[in-house]
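Shown next as structure tokens: one chain only, the form predicted alone.
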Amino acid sequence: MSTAAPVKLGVLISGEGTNLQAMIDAVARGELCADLRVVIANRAEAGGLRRAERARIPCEVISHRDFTTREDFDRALVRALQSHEVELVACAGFMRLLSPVMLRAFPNRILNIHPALCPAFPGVDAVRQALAYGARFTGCTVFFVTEGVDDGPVIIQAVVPILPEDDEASLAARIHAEEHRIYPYAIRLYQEGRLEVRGRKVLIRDYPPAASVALINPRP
């Protein structure tokens, strides 16, 4: 475990929040040093809310549907945002494109996770689209959010292979196993000082070492 302080993490969520709930378990576990001080959902339905409440994290609901722009919106979550003091924003499962107002508030401290190999497959339906392509991998990404569509800096990626009988169901589930174990350690990198955004690179301090091994599906 870092040395460094917590990082003060705020959690974006619109659904079940099973990413939050990994950040939780990761910080149980001692795995990840983050002090969670609030988890913001856009929908009073969202099941991550009930995960912040049994962690006895704080918790508020910021309905987009109460604001007539984007950028409106965006202002208050930045008020919410800062007035817990959060340091880093993670998105998990936040349904909503983010304006500049909220990328000027936390230049390269917003993260998200996309379930695909960033570039590939933007947007929503990101395992439909694998399938339908006919992709032998894909997987997930996380990466410091811009103003485009799950295009910015890739801090980390986990691969996935496509099997001959996989669905919808089955490949998006392996896909969210992979998320539950690269986002905390995306945002441990972060609160250890080791990430550093040189325009479309994230460069990581003390890189660890990584298998050379090429992946191939089929295998021959």
Contents of the next structure:
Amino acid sequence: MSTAAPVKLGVLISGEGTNLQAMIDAVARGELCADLRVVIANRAEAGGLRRAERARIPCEVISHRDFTTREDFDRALVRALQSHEVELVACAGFMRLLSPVMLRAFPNRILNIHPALCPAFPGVDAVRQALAYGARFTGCTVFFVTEGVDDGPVIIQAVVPILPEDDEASLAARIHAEEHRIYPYAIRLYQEGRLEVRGRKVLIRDYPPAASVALINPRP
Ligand code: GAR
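With the form predicted alone in hand, show me what the form predicted in complex with glycinamide ribonucleotide looks like.
Below: every chain and molecule of the assembly, starting with the one above.
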């Protein structure tokens, strides 16, 4: 475990919050040194709010429907995050595009996860898109948020095979399992001060030994 201070984390969600749960569990296991300051949902029905409550993390609901512009919605997000002294923002199934208002308030301090190997299959329905395309591999990506859709500098990716018998549910489950491993790890790299954004690229200090073998599916 790093000796750096715990990262003060704010998590934005819209849905089930299984990635939020992975962060909560990683902190509980001592694998992630983070202080979960607040969970903010843009939907009161977001299942992840119950997970936050169970873990005794402060929660807020800020509905985008209460604002006429994206910027006004983002200003409310910024106010809430700053009032909880958040340093790093993790979008975890947060289905809203962020405007420059948020990006300026947290420069290179907003992460997101996408269920595909960026830049493939951006936007919604990434799992369905990969199946419909007939790809042999897909996966998930944690990246720094920019103004574009799922196209910021990449921190970490996991590759997941697509099997002949897969449907959307089975493939989504396989991707989710990898998301739950790589998202807490990406936050840990940030907390340890090992990430540096240089243009499109993210440099990682003390890069761990990387796999250098090709993945082939189906294997010859
Ligand atoms: C995750 O699979 C995440 O990659 C996806 O939403 C899901 C949220 O699951 N995000 C996107 O598609 C962003 N474009 P969760 O609420 O169980 O963490």
